[in-house]
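Just one chain is shown here, as structure tokens, and it is the form predicted on its own.
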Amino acid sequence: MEFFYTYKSIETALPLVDVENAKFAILGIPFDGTTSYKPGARFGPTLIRQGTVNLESYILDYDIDLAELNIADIGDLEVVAGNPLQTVKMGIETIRELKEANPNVIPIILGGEHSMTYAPVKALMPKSYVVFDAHLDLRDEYESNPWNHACVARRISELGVEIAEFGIRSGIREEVEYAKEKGITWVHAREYSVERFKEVVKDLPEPVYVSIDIDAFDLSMVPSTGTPEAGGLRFWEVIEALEWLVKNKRIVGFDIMEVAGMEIGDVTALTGAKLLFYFIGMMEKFGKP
């Protein structure tokens, strides 16, 4: 099946199945025309694919075998250099599109900067929206545009989705009190661990939207991102609590973004593509239907 708004970029190194038998269906937005610092999540999704070349399709801790799976990629959208609001409209229409064709499968985007993150939220709709993020991302408006990357958590919360945030130890004061006034619960890096990720999420209502800003990871983990930060989290405690979220909530989709890069073999695409192996081999493994 083709999409309007699409094109074929790099594969991952899975054997790919059509949309129509998919249970996971990967799109790449590669977007960063509202970078405020280091530019370069325009090729995040090519560099994540490429990225799983150096992966084994068997994942341990699961005895799942990716390979077995159907998984499909429906490549890159096309994105309109400069202007957020026109390719988040396009990235709605094509997971709109993507859910029509296969009202079963997992969408899971690959970015591309975090403003993209509100198109598979818009057109799916979850009723909560759980977030790995150095950054808050309440601002109403960065560089004198609403749709900036670090406004993309507030323009989520005006859906009306419940939000929570983790991994935080950036922010100003209107966005903290932003999160107040809307009952907004983040929790800082310093604070963070598995048993409080549970307590915050275990009354969130279903289905959940998951995304994960790589810069939520310490920067020595993942140093090609926009806006890197010292301080931040490990890979076992992140995977640790999606495992959790996984076995105890339904989740409609999840994103890997804020990958940015410049070369073959990134180090920091390359724990997004074991993120990326990870979340598929765990919802397998664990997700709920």
Second form
Number of protein chains: 6
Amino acid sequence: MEFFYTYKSIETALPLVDVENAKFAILGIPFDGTTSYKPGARFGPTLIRQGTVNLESYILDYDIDLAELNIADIGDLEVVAGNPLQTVKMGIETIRELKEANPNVIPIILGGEHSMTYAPVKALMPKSYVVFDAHLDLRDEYESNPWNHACVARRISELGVEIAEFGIRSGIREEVEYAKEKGITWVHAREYSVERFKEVVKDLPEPVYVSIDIDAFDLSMVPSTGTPEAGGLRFWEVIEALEWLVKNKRIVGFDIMEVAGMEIGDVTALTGAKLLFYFIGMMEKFGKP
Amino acid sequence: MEFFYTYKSIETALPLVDVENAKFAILGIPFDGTTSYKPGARFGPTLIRQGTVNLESYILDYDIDLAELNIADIGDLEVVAGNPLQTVKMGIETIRELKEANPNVIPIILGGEHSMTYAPVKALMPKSYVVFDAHLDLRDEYESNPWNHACVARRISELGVEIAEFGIRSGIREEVEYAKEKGITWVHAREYSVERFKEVVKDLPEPVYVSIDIDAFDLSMVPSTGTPEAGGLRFWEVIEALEWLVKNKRIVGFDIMEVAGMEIGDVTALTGAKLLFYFIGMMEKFGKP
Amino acid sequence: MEFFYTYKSIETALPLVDVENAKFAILGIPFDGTTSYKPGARFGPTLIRQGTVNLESYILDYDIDLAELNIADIGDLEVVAGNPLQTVKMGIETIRELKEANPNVIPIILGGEHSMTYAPVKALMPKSYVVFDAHLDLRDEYESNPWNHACVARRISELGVEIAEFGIRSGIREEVEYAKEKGITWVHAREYSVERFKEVVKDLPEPVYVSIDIDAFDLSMVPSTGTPEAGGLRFWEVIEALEWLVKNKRIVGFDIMEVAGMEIGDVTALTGAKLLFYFIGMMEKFGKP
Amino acid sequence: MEFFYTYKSIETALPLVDVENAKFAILGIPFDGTTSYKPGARFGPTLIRQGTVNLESYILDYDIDLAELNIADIGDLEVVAGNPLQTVKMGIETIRELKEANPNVIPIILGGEHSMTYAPVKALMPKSYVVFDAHLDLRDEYESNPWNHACVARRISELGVEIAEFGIRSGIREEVEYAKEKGITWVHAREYSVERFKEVVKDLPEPVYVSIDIDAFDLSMVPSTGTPEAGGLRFWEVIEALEWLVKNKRIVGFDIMEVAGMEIGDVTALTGAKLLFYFIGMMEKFGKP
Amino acid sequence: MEFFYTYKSIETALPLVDVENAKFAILGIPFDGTTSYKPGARFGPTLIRQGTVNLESYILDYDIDLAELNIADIGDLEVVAGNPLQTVKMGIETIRELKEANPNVIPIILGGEHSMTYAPVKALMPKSYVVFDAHLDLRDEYESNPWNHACVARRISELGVEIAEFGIRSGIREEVEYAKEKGITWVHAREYSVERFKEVVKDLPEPVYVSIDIDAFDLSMVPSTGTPEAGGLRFWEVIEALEWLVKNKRIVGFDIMEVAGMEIGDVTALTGAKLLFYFIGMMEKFGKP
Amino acid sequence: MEFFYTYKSIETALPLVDVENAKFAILGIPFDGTTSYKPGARFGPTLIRQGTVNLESYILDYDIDLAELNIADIGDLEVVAGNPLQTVKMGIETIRELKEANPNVIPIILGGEHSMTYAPVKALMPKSYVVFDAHLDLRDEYESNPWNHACVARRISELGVEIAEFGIRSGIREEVEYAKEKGITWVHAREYSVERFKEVVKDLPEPVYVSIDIDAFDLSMVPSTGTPEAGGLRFWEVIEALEWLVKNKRIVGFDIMEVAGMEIGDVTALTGAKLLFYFIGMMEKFGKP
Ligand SMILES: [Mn+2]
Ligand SMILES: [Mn+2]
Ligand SMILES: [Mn+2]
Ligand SMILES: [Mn+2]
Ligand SMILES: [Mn+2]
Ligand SMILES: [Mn+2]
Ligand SMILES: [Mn+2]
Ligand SMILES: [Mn+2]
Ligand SMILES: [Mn+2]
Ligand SMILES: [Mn+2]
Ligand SMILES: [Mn+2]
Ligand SMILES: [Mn+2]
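I would like to compare: after the form predicted on its own, may I see the structure of the form predicted in complex with another copy of the chain?
Complete assembly follows, chain above in first position.
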């Protein structure tokens, strides 16, 4: 598939298959043109993939070896520096082509800014959008730009997708009001628990798209993200929620966004890499067809 | 007010007012001449203020927008490198002038070493001193110096102020004995809880000065402080204690000390910045007049 | 002048005057939305200004004390993340207003990406543009964007300004051909000398705008810039050229662009800060009225 | 004892005694030739010892001052770069000579890679091996090398020593099967609690050797270790388990392995240093003779 | 060619061809098991390739666009951690297979430790070995290991290959004597000049293998190499020597070794990447068939 | 000699002798309480000594092996944080005791701040003081403190010692006037050459004390010093001057000051370490008795 721009990136430390034979297909979107604070999400896909070298392909919790699964890595989208909208459009088209090449494949996006999540959601059109994030991302625009990362959940809401947000600890009044008006449920990091997650998610319509803004985790685990926030979630309380979700809802796509930094072995990327492997493992083990 | 030395610093990412109209006034004290281990607290005020750019001015938990409040930032004290006592004296004088200019203003100090906390306490003369710290800071002197950061709580105790300490996990026998003799209550980080905090604090006389040595938090959240210690507190268990305190006791001053490092976006500074915004927010929302 | 957005930035370690009384006025443009490789030029203005704390205000070479001069610092332009063209337009307007407020003031821009240099050039309309850079910056567009930093010299050329470039060691065939066609002289870093500089510059029409892309220097001096290149210039061979230029040509504006990084005291910023002080010193000492 | 190679290292910030008079003897093994991911464990012993400067010698929890104890520091083993087996052999011989010089001394090893733990275990021949680790370390070989750090628990198992592992969150199927076959109990980090620890450990035969692979802790506390893993243990839940163990079982040796990095004051080393002091303190306070 | 282990690495930012059609073939050898001081050469191949994203594919000096050439990238050798000899053997075999697949291809090795250079030299059997290095690398063994990086020139000398070394500023008496005995010419960094280079090299027999230990450059340009040394060479004085060599001698292989570090955009890797592009460019422009 | 405080430091990678038998004795003074800009000189002695592990003990240029010389390392002075004068006094006393123990020994001081150089000069009372520095250090006081590092050459001048300074590129008018008045020659970095050095130094009275403020070197070689300055000296042009000086003047003491930072292997420390080895080597080879 010659329309992908793979030469800047790296593959995960896994044996890979062609898209046609894949159950999962990884795509990087190394865009960071609208980052508000700490730049470097452009290196997220490379750092996460490189970080998988740190991991065993076997997931102890599930008795699943990712090296035995059918996973494709289609490289990185050719982004347009300084133009989020055009990059998103290319992302939509790419994911559509991916699904045409293999309608059963589950796309896994590695960011890059959260703004890029619009691409898989638009291409896959789930009924629900479940997101872990420190931020509501419900602004109408930010710095005059509706395609800023701080607006992505609003844009997705405008597609008619139902939204539930977890780990929230930052937002503005306008976003709170919008959420109220549109019936978007969000759970503050202070009130988050796996039980609370289940209560909120259990009635969401299927299929579901799942997005992880890495800043949902505590800033001590993800120091190299665009906008790190104190008071975040811990690893297992996200994994346990995802396990429940995967068992109970059909998932059509997944992403890990906002990993940034420039250092190989940065804990932000290692957290992202481990999450990637767990997600694939739990989908294989428990995934609802 | 020409006695402030502002040109080395930066202002927070907030609209500001004059001291005369302010409810809160921020002052940096970038002194780090007696740091025991990791230097760099001189950059603390700059890094915390710069770190506020990472944050929304709106506090989700309180429905308060700091951009709508009356906050002044009077810059940094002109410190005397290598002379903590002289710097403290200038700090006392500055805070007194600040209170003369506006008797209702609540000073918020950004450090700099913990030794500098003596300045606002001496100037404001609270009845009680509530501090979060990994260290007792009750030494009579350290390296022949009674104005070392490891002695600040002792100096404050000698002013007749009642003291309660939380998050403690380092000290020496002499300090433990002094605390016992003087009736200073301290709670080990292993035994800390918001309930324990309330029990200890509820009978303290008002008004109260509140000091946060950033090393009270777990070293994973604050790697760039003078003496990071494993086994520290987490963000919300400090916030919840502060909320209770603000609701139940009159607060006359607040500080965030020992943020160090040289890197913009260091998680230590971002933790400090978020704490700063939460403190102002909770004072506005719940503060006892 | 309320149209400037100063609260995110910091001032240099100099006593300052109002724009109306200033001979020099510093403006930061913290934009880095189109950076090709290493992000972080958004922190350039803050890091350069902070880096001036490292310096004496007295310039030994000229017996000039910058603390005795009339210098204004008007803060940072409010940039639009992810939109270089809109940011450039605001920059043009701001510099025009600055010149209206004080027609004699010499603007000094601190970047931020090199793309932003279009703003002062367009506002000041010099006859010549003298630039130190590792890159030709003569592309018609880059990643579909004519306002990318790699196109800035081309855009300036299209204004009818004569161009001379020094320290060049990167470009593409298209740029070489464009330079040839338009009579743009460029001197490779391998062939650079102060003598060669004089030969090229001596016949340029006045007034002159001078731009320093910090990557003109050897990558060992400027590790934290967008696209560091080995084989660059050294400090004094740039200073000596600038001294000759300032003595022999009327200068209407100056900038230091592409300082990036996130660390206080990074040598990139310290090189930029020293260059800033030398430029002001030599203008005062030798500047052609 | 001239057989130690001390000149590359540093001593802890404690007053020291000769081996003959010591209750505890510290030995560094700065080997990192088989590290899988992040190198630098060679600097572990230096960084941990240097990190003790950050600490009080008094342990608040035990009312014990390490400065009053008899502790020797015999420097670092002269490692053979790129040859783990030969280095392990030298380690065995060194620890044997140490025990001959003083049969009552308790060796404390600072690593270096986990592979080096074979040396004290072989030299001290405990009945049980209790280890905190993110990894099972039960591979038969790794990269064709049976002396790789990923095989150390297997090698120790082959000595007939009983094994219990805590904090595990990485391994492969072969290791799980080997553990099952040999009756090795391991507790996943998700299921770890001090209660669970006691249940597993209470029936182990004495004496016990205790090994801490620093990667057992959450990666936010130990970013600079060879293979950091998300979802790890926190400081007090390890300390409380060790306290129980020390009270209830005779301990013959202890190590802190896999501290890496190159930065003085790295939180990884500070976590290791604090653990070192706590271990000595609890052995003095509660240690079963 | 399934015998290469590519999944840990990354390709350069160039369009690539198959080995069969290639004029140049890049192979990474990410081994660093015997590094004496600063570890991390395992990341050298990844960091150099990633660093090519910083560069234009067009070489201004030669009017050559690398994007138009036939270059293959065969990934990284599967190294055996902690076993340099076995890794070297696999390297020899791999390069032999590469030459069998395409006898005209010029292998370009990216290290990894300098010890690995033995592999291409043994496989290609040049008559002469021209090396830029801070170190003589003529020890018989180092830490009991004849395959340590400090022995590589000695091992190559034992193959009967003539040797000339440039940029030297570190060695021991034994090495100086060996060089004298075997007629190995070495030029101290203090005495290095392009003229001196030509004098030494002009009589060497062809074909020639060229090796660059990146530590030949001044430590300010290459801070992240295994053993950085002050007083090193600058970029153009190496490039000019290489240009002369390429014009006057037939080259059969080339390598860039000892790039280490963990940071994307580290100047060490950027220096290596630029050297890689220049070497390919000059071979295309001036290379003696 | 129990008056030294050795336990916080590290020894160089050299076999050592007792002070009584030593020709050279190394003393660290890890004081950094008055640092103006970048802190961390407290780690200078540790980092320089640790950096010697990077070096061969054999000096190629002199055919001298430092491992065969009589060198003592007496550890670090116990500094008083925040009190430069008291620390200097202890330094004077220590160096006097050192000379009493062995009148022929040549003290070599590793800093720590330049202020500490007053101690060896006062203790050794040379006739001349030759210093490489970016700064004049001739202020009467700085921040009200006459013992600040910026005053050290002035304090030494007041002892009646003749002074020559090289590599200068920072100072204030007062310092220039003082130098003129007192006949202190200083050579700007722009005008520095070995020839110029010889002209200035040749008539200085003996014996001579030599001080290297590491910031004399270009900031690209010494990024981690208190006040790095662009436009500095290169390694060999300092070494060649020192060689001439050692051959022609009797040297009574030597220091390397202002190495800072927190990272093992930082190029600043490696530059200092190499300079240390060269100085000892040239004293042994050429030193005037
Ligand atoms: Mn988001
Ligand atoms: Mn977010
Ligand atoms: Mn404190
Ligand atoms: Mn503290
Ligand atoms: Mn440019
Ligand atoms: Mn450029
Ligand atoms: Mn282990
Ligand atoms: Mn492990
Ligand atoms: Mn070499
Ligand atoms: Mn070398
Ligand atoms: Mn100095
Ligand atoms: Mn200096």
